[in-house]
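Only one chain is shown below, in structure tokens, and it's the form predicted alone.
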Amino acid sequence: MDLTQHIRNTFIHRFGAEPIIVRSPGRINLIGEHTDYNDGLVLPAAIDKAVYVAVKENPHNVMRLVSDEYKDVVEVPVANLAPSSAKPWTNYIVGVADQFQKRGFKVGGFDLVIAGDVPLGAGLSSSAAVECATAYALNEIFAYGLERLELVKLAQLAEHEFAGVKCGIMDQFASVFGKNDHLIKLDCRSLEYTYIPIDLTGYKLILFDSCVKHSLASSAYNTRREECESGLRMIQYYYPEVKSLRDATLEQVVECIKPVDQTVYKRCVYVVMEINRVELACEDLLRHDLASFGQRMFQTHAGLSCEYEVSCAELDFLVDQVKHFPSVIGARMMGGGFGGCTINLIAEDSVNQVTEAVTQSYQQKFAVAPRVYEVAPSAGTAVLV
């Protein structure tokens, strides 16, 4: 059975009652890591792996919430919207609801129940997966009328707020607006995008999932920001005019930062390099050179451990063991970083074969075998049912 007769049948059984069904996919990021909060270019896409949301008003002004992954059920009244640390997974679904309230829109109770095939922790974005499902519904069955932009933004906020993560807006974006075998081509400053066309024929995007996740993580994500912000500032002493990395030059970059500060100097150099590695995979792709781009994420790799230095030893050494392989014609590590997974784009007849060789020389190494999920850039959020 499909999820979505799954989760169908789970509702009707719970609640005796026909629901709207919306499907939201978890997203992956190509190239561009890093680069967002520095009003940079992203290159992510929706991937066929998603959280699916089964919903119907109530007369109550009471949510009801079911989750088929955590066998739970919780009820909130909607006067009496705040975060939960005792059900945390609720977060993301009442916050959305307090975004609407914010916004000046009535939520009336709801019953909900949510399920998915999106891999938790592996940094494939399933929160960003739920709040986009649950304000589409809430969109719909409410009838607010709101576009899809502006349900990625309060999405957004719904983290920031309710879940307490400062993301950017990729994850959200990538999820609402992803199209079948196309990434998008997202400025993060401007919010303007452009699908790009990704012809995967003859290869497979594949997943290794380290199973780490450090606790360095959220720490160095701050630094790296600051140090960031740093060198805009000496970048601005001379040139006032830059009003992020996205304007620098590299050029500013050696005289501005390098004297006075190498780590910064490195911080800055990754960033500069990986906006313009963004463009220049895009022209790639316009021209069906795979290989070309495969390239870039080696690159983008090596720029994410050595120069910006939020890697790990799991996720390094799983680069360095496809690149044995002629047939893996890219790789690097995809995220915040310290953990989670590498994206690798392996020919097809080769995926057995790498995946068994990978898998069994990281289990020796690390004493845990590596998660393997394959994806394909899929269709964003849309109501089903």
Given for the second form:
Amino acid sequence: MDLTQHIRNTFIHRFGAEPIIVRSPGRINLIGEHTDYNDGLVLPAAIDKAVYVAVKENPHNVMRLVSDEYKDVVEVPVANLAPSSAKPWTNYIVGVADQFQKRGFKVGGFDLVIAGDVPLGAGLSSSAAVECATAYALNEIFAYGLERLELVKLAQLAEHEFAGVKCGIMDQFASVFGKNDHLIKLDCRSLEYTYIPIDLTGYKLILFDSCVKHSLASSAYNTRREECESGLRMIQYYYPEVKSLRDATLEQVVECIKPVDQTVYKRCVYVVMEINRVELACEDLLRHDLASFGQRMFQTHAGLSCEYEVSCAELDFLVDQVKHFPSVIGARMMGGGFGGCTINLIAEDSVNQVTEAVTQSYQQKFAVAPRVYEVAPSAGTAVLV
Ligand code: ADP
Ligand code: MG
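Let's see the other form, the form predicted in complex with ligand ADP, since the form predicted alone is already up.
The complete assembly is shown below, putting the previous chain first.
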């Protein structure tokens, strides 16, 4: 039975009424890493793995939340919403209700059953999928009339305030705005976006999950942000018109930062080149040059590993291993770094061979098998009938 039927049945069995069902997908990012907080470009896609919520209003002024994943039922009165440390999974739902309230919308009682097939905590943004599914569903049943972009911003704020993760807007944007067979070229400054078609005929997108998350991740994230800001100030001293690294040229980075600070210099070179790489990668796709696109993924990895220094032994190993295969035309670490998945562009007929080889060598070296996910660019948040 598919997940839609499953949560519909669960809902009807438990609450005795017919719900609406909303699907909101996880996401990948092809190119454009650590560019969002520098006002840069990113190139994500929603994927064919999603979170599903079955939802209907109730007359009790209480949210009754049922999780398939956690085999849990939680009741939360709609007055006085606050994050819960005892039931963290509810925060992504209650946090969204809280954001509607903060915008002055009345949130009535509702029943909600949630399930999904986005792997949790693997860097595919299952959290954004939960938030966006909930935001979309509440907007439907209470007829708030908010546009998609407003739902995206609201979901992002829910993550900031109830999950305590100060994420950029990419994850929620990709989940809501995804389109079959397309990537989303998103300008993180203006929020303008274009759909870039990607023809994967003969190839598959495969993720290898390193199954590690090093504790360095969040402190390094903050340090990188500070290094970027410090580099920006060095440029602004001579070029005040540069408002963010988005505006900076490589020449300016060399001229203003290189003589002052080698570390900050490396970080800023990476960011400026990566933003440019998103533009070039989109041109590759529009020319149907998947091979050139894949080369840029390798370049991004090299930059993240050597210049931005947010990779780790496990991620570098996964990328190094696939380089031995001519059938792997692109690979890089994905996400903030220090763990999570690598994303790989692999010729269809050698996916099994590569997967087996990588699994075996990774297991030998790190004593844990990587998880493997096949993903495809898919449609964004929608009500299912
Ligand atoms: P990621 O977003 O990379 O998957 P996070 O740690 O940000 O990892 O979010 C994962 C959390 O989101 C889970 O721990 C859980 O609280 C919540 N979540 C994700 N999917 C589901 C689901 N299907 N049902 C209930 N909660 C979920
Ligand atoms: Mg998350």
